[in-house]
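So this first bit is one chain, no partners, the form predicted on its own, shown in structure tokens.
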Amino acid sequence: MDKFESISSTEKTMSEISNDTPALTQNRRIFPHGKIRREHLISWSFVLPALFMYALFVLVPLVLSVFYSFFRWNGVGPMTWVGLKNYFTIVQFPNLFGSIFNAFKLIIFFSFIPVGLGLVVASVINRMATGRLGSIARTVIFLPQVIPLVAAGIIWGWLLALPGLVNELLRLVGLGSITRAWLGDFNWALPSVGVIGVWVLLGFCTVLLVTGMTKVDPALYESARIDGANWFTEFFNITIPLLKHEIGVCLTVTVINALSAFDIVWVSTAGGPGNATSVPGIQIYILGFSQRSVGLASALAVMLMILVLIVILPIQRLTRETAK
């Protein structure tokens, strides 16, 4: 009888551990989905505080531009549906849409000369300044862009004015002839302009593509020079194809503050002489705030930032496609 105790004893403990088991899988496979949920908990109370700023000063600002784009509105009184009316408004009017023509025209100096010049400077530092002289040469070069922006049109203003350094220089080296208020002329205050953009932003492209330089196989340069190749021909069959990335950035960084440039011009110049080097930023500031014409200026900054991302788009997308 004992016998058949034990034994019918241990069959009963066997079949409360089969009945248990399910349970016990199942608070196994519960306790890693807990602990996820935790983690995400954790993950959502750090993103949420960034994820709120960003909607209350970008998202909700946007929103608000578009809305109010559709209104005749001084800020303070009843506004008026005016429909679509803004935005012929800025087509028609020469001084609102001439604004825009000259932001694209910054492009080619905010963007393309930073690119193209950063491109052949960081090469030579690359390859001729290492060690301590190529740190000293990469501090300096990127320093302007250290600079506060304000700061920098001022010194610029005082640099081409009249009797300032550069027409002092200009009548040192017998080119008197020449100078002139740079900021202050019709024909020369936007290169003028555009000049103070290439030295700000010649750092940060000449920066980023040295380190993109960096990760480039020396042995690619070795076997080219084995072959014959010159300089010239490194830099265009191998540096430029394998820095496409690092160019598309460059451009997409440069071509925004050139359609977004407010700073800078409205310091040097305030959008003067007379519209010469008005720009989108400075006519946004002035219809909103001077004019208090808070419709025109949002449909203004609506037609601003279409602009940049019809202009970025196809950057991005080609830079994608060549990092593939």
The other form holds:
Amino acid sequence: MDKFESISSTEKTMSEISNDTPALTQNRRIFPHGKIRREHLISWSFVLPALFMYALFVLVPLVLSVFYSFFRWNGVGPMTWVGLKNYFTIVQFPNLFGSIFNAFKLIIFFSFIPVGLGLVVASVINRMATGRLGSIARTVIFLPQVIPLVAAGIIWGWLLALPGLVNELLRLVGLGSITRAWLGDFNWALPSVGVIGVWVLLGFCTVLLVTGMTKVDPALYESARIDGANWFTEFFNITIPLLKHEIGVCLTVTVINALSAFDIVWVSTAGGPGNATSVPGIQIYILGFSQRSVGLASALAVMLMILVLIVILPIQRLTRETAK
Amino acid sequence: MKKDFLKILGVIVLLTMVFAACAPKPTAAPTQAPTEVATEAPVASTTEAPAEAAVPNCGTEPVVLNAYFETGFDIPFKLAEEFTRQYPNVTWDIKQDQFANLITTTPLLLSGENAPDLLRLPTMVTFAKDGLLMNLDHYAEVFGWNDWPVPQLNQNRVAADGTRGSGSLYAMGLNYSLTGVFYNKELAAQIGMTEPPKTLAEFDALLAAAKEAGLQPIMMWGSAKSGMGLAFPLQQLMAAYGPVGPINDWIFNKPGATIDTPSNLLAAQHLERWIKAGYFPADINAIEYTDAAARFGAGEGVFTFNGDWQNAGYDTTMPGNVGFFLMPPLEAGGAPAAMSAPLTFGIAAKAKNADCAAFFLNWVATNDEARKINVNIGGSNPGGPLGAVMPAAAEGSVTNETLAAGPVVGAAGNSMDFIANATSAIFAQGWTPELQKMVAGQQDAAGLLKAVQAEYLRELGQ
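Follow the form predicted on its own with the form predicted in complex with its partner chain, if you could.
The complete assembly is shown below, putting the previous chain first.
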């Protein structure tokens, strides 16, 4: 009910504001007062369905998660208020807290490599592979975004298995000594999951960056070339500075992907071996659904959300400043 | 400012999409005050049984049984089909889901309006404690289930304090699986095995011989995706080194129970020796259950630890070439032990056709046709009363060997539930990661038991 009250009050303030806005006051002289109100009603009627769904499926669960995190609750029985105990439990148990460190390690693979590599690939596509070749390259690189992750995870599992294709290729080139079960090796499981992440996210970053590059005035490149600039000089002095906004978006999305990773990890390793690839998303799932510790799972989810905000907000600030 | 807000909002949207999936549904909120676990025959009020003498049945009026089964297991579906053939007034409304989804949906199903008459139970204690499951003591009384061989029903009993193994009955098994050692007959002959080993030392010698011959001694799975299979040999070793009682106490959450006992330490050390000797595949931490079964079927591995639910699979991939024996005891002449778990089905406390569902559960264990279906499709022991006729499995099927082994374990009173079932997440959070570490040389036997016990206490404390 509160929701609707707040909406109608917002509406009131908006019409008050519009009274002071010159352009709208002018409109009011032309149209009768009722028309403006009707326009507001129409615009709100467009917003309301989405707002309702957003509140129902996003805001309500968000608030509930915070609420549950202060209780001991199995999802069915009585709820017991435990204050901050769930948060202390998470900090105390290395299995739970350690998963957060793994998530930060994943940022290297899910964010830095796709954005870095994406910049290089995008600038190569932009400069050398225009026309048909360029669109083919874009499609191929973007394809992983379209393939269902579960299917991709199974295929990667086969590729990276001990009898899999990756090890076959290594043996073929005489590197038989380094073959291993990549997803079952304590040191290599996380980087291997990371490689899958690079494969998935490279396409997203590349396409976004290529789009950004097409907005850059070709005259800049032309004049740079007249001045004798090579690809590297162009890349570092024109492409990167002018794409800061796009890079910011890429970083934001991929960092969130890394910190809240679940699907890629679940379908490739399910957190193993040991806890080598255990990330908060996996732990939240196990705590909430297997162990039925809804409070503890919610506490970890809230901690993860705060961590993501801490990491994301500076990136947002940085890109906003440069955009100005 | 507004833009700023929108950006933050955007971040929150993306985030909450993840959390929304994880956040418990508001509908799961307790709809009823948790009732005390009724330990004294309380059932008369919940059933329509008019007189004590009348045995509940499905009557003659049309009945639609509302059932929830596990996807991928044919047995309940085939049994339901046969039941309708014999009792045409009973039809079924069967819904099905994956086991992992059943874990999450069962509380909603049980507390919902249209609570199932019969459902596959992934876990039991919480639901029994919260009064969502029907107490079956009354049915046990009138159908005579209490006279069946004891271990069958014990795993489905929940006491007032929430420990399993004794107390009121809350579920029945459609059948009872059995675990042990399967072997590839051709490869076993190659290493000179003419009969199953009688002691653990003999088994050790066979494993060493297999390694010597350049064969893979044991095929096993260990990926976190299917859970660490080394829990099978570990528990078998525990039962070889010590009594099964304390292991069951631990699984049933008896107060003060611990897995960190001297005999279990010897067992874990034995497993560690097997790992160090290279008896398991080098890539075990990446092998999933289905991969291991396929690789064993393709001739990789002389032995494998598994349960009789895989019988049909082995019979298909290596017909006539697979044998079974119970894990041998430490000393010659000792009693073998095995994990044996019921395929658990329960009745919702709010079920509309509880009598008919209970009648079905009784029929499954006592009807000849039903028992045949159980053996031929499930490969497992159908349980039931003492002296019930055991249907014969197909000639040459490994099912004949597992069925023969069942009474041996039963007679010794040495059947155990699975250590992975002690708490709902002990497999994912305890055994699997710690055993994987042991494989990688990052955990020793003593550390393994200590870590699992700590996780066990943490989960019970939640």
